[in-house]
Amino acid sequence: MCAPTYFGVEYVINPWMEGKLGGVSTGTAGAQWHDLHALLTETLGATVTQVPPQPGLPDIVFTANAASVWGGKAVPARFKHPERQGEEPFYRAALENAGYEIHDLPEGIAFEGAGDALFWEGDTEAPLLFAAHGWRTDDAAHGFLSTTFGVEVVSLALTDPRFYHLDTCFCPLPGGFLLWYPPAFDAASQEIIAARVPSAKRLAVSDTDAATFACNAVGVGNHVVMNAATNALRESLASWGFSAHATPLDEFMKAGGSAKCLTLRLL
């Protein structure tokens, strides 16, 4: 995670940012981030490593985009938009300090880390890496990820600009469960997801839950941490054995991010 010392909406690179320039309450954002951090660490027992915040890089708080990591290896992000490219050396340094073996993508390939590449641990012998393209990541990155991590990559196409990263509309949970928002994907990708994830472990969230980034959630054991959740979603999660924990993150929603965006799971 990265504290939101310099967080704000200072440019527009996704639809959520439109009309929000200068509209973030720094104090409220700080309080919401600290509540999320406390929930993850003090309540749920997660261990958190922090990346130092940097002036001039308001989105460095969204550490999910730093890299894709697995088995001691890390593929650092190569951001599409120039506004975020300054984050790359700071994320890289944090990964090196954490002991990860760095594998750099070939030049010219955009890739935005766990924002667009999420491991799903279902009934397969090895985890599947679901990876998206369409807005921020090039599909040319997928083969490199497969070779680097030694896993099968399942390529998906995103079509709705509101759901510009995979982690805004697709949330693998412990035990092989999945929350997702089908309208964010093209028809072929919807069919692929339905074929790979059993229906009993797959839940399509409502438009209401999708709009509050319920899929941008963090699974910790049998707990799911998110910005907000309808009663129907809470009940569905409970039927799977999960407890939903809602912690308001609306200040970060102004920049198009929520609980998952604010964290990178280190594996």
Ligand code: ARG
The other form holds:
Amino acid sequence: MCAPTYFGVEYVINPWMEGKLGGVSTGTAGAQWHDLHALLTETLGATVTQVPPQPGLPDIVFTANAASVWGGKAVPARFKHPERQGEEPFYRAALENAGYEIHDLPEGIAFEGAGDALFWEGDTEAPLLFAAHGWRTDDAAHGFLSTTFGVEVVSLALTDPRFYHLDTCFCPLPGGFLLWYPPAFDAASQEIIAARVPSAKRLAVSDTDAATFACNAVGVGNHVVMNAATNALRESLASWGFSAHATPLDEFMKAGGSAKCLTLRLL
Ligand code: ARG
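Same protein, different condition: the form predicted on its own was shown, now please give the form predicted in complex with arginine.
After this comes the whole thing, all chains and molecules, with the earlier chain placed first.
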């Protein structure tokens, strides 16, 4: 994670940021971030390491975008928008410090890390890597991820500008479960997901839950941490054996991110 010392909405690169320039309360954002951190560490027992925040890089708090990491290897992000490209060296240094072997994408291919590439545990020995293209990541990145990590990559096309990263509309949970929002994907991708993930382990969230970023959730064991959850979603998660923990992150939603975006799972 990365503390929100310099977080704010200083440019517009997704629809959530429109009309929000300068509209973040730094104090509230700091309190919400600390509550998320405390929930993950003190309540749920996760170990969290931190990347130092950087002035002039307000979105560096969204560490999900730093890289895709697996088995000691990291493929660092290559941000689509110049506004975020300055984050790249800081994330790279943090990954190197953490001992990851760095594998750089060929020049000119955009890729936004675990924002657009999520591992899902099916019944095969190696996990599947679901990877998106359409807004921030080029599909040319997908083959590189497959070769580098030695896993099958399932490519998905995102179509709704509000759900511009895969982790805003698709959330693999431990045990092969999945929360997702079908309208964020094209028809072919919806069919691919339905064919890969058994229906008993797949839950399409409502428009209401999608709009409060329920799919932007962090699974820790049988706990799921998210900005907000309707009772219907809590009950569905409970039927799978998960407890939902809501922790308000609306200051970060002004930039188009919430719980999952604020974390990178180190695998
Ligand atoms: N303002 C950031 C952007 O548009 C938000 C990133 C959210 N991160 C995520 N993994 N969805 O890039």
